[in-house]
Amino acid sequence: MSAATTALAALAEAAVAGFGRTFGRPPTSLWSAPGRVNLIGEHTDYNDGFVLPFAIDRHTVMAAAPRGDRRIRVASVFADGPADVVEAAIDDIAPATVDGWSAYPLGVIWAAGRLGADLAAAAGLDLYLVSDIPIGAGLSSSAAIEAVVAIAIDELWGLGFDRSTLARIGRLAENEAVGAPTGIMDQSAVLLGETDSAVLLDCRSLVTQVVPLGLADEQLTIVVTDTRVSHAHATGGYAARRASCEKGAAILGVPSLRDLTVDDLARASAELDDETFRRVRHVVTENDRVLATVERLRDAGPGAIGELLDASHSSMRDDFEISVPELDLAVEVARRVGAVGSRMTGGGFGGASIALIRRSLVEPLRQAQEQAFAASGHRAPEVFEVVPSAGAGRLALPGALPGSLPGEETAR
């Protein structure tokens, strides 16, 4: 049994046990959704651009059982201590009535209704969530919650949505119920991911392509360094960057920054103030880098994408100004140790970096980053490998199928 399978099995056991303690009965179904790492393509999603994320082998797992009424009870142990239980009537769930962490799962139920689900006959549910995705690290712990609830209610209530629609439901929940102005990348990655592959998403058309990564063929792996500087997308920095992009597009007379190319940057420089221009330049060049990365992966393999990862970080640090000293240090150390390429990943203002690196250098990288953070007076980072993995799905209840492992997927 691999480490990832063992970890997922442990989460499944914890979800089942926690459900029983909290609700006084066993669950009838079990679901999981992964976190995600964005290989490249940051802040391009809400500009109708291109992104290249992949699902990872860290998960949110949810145990569920129907109720005899029309109420939702959702419990979480994302923080230390006893489970926090929130209860609401299905008909009363709306952006104005949800807050805190429960806005993510409850917001999905509201968003499903907004996007066409007939919830009039939906039975109530008890839901219990556990996770090993670091919160605030830029690995989409929020999208994992949204996805695991979305796939569960889609099947349990017979909604009949495809995965692209479930991603839209998650985005609507995050935008309107949570109040975070994010794009659709995170939800698409955790719902559409495949093993050893990234997902190229055109955020305008929502068309996706699976892009094989081929990491094992070159003895490469991806290491995440969680700086443990927490960020929150509902706060001002993310929203301010989005507003700058919208301002730039309006001044330049295009529907979105997706409609600009690098050839338009000279005109943009002349017509925009310096800050807005730099925000625009990041998005335009980042879109180019995403497409170039896909081309190089297909033609030359993952060892050929390092300079694109490096350039992406420089752009986010200098033009979009969303990095922090801890992220810059993690990237600098990774390059010094010998990474093929390294960049911050996620929305910025904290969170995590990634390094594409040879497996033999993982432990030297971990040690070097821990030493560098200590020397700089920063909080110790969490450094771990991630494996490109399958997206959200239903799990077998522990002991439900002869010969199955707890946490083994039975459906996608």
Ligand code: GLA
Given for the second form:
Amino acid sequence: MSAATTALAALAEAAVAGFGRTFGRPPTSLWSAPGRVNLIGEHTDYNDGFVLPFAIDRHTVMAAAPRGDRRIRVASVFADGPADVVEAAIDDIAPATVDGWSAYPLGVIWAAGRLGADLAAAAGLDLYLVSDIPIGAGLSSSAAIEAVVAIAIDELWGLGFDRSTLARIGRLAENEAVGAPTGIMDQSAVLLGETDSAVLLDCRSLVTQVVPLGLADEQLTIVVTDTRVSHAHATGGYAARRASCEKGAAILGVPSLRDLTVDDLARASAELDDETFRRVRHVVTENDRVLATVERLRDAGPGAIGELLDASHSSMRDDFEISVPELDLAVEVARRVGAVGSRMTGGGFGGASIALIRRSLVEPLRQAQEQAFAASGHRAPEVFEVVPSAGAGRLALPGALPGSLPGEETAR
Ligand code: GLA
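Alongside the form predicted on its own that was just displayed, please also present the structure of the form predicted together with the ligand.
Starting with the chain above, the whole complex follows.
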């Protein structure tokens, strides 16, 4: 068994055991959704642009069983201590009635109804969630909760949505129930990811394309450095960046920044204040970098995309101003150790960086990050490899099928 399969099997066991402890009966189904890393294309999704994320081998796993009373009980151990259990009647779930972490799973049920699901005949559910995706690290722990609930209710309640609609349901929950004005990237990545591949998503048409990464063929891997500087997108800088982009598009007379090319930047610089111009320049050049990355992956392989990753980081640091000293340090250290390319990933203001690097340099990179963070007086980072993995799916219940491995995926 690979390390990733072992970790998923352990989560499956923990979800089943936690479900039994909390609800006093065994679960009848088991579901998983991964976290994601964005290879490139940051803050482009809500500007109708392009993103290139991939699902990773870190997961949220959910055990479930139906109830006869149209109530949802959802439990998790996201905080330390005993499982936190939240209960609500299906008909009462609405953005105004949910808060805290349960806004993610319950928000999805509300959002499914908003996007056309007929919930009148939906059975109640007991749900129990466990996860090994670090929270607040920019690896989409929240989208994983949304996706795992979305695929489960879609199948258990026979809703018949496709994956791209399930992604929209997750985003609606995040926007309205959680109150974070995020785009569609994270939910799409965790629902549509494929092994050894990234997903190119056109955030205007929602058309997706699977882009093979071919990392193993070139002895390359992706290493995440979680700075453990925690971010939250429901408040602060994320919303401010989104507002700047909308302001830039309005002044320049386009529906969204997707409608601008680098040739429009001279006009943009004449018409916009300096700060708005730099926000716009980031988005316009980042869209170009995503498409260039896809082209280079196809024509020359992952060894050829380093300068695009590096340029993306500089643009986020200098133009979009969403990096923090810990992220800049992690990127600098990765380059010093010999990474092909490195950049912060996710919404910014904390979270994680990625480095595309030769496998033989993973341990030297970990040591260099730990030393550099200690020398700068920063909290110790978490440094780990991620493997581009399959998206959300149903798991076999441990022991359910003779001869099957616990945690083995049985359906998509
Ligand atoms: C967060 C959001 C995404 C996206 C990224 C930045 O992860 O959830 O929708 O905007 O930030 O690229």
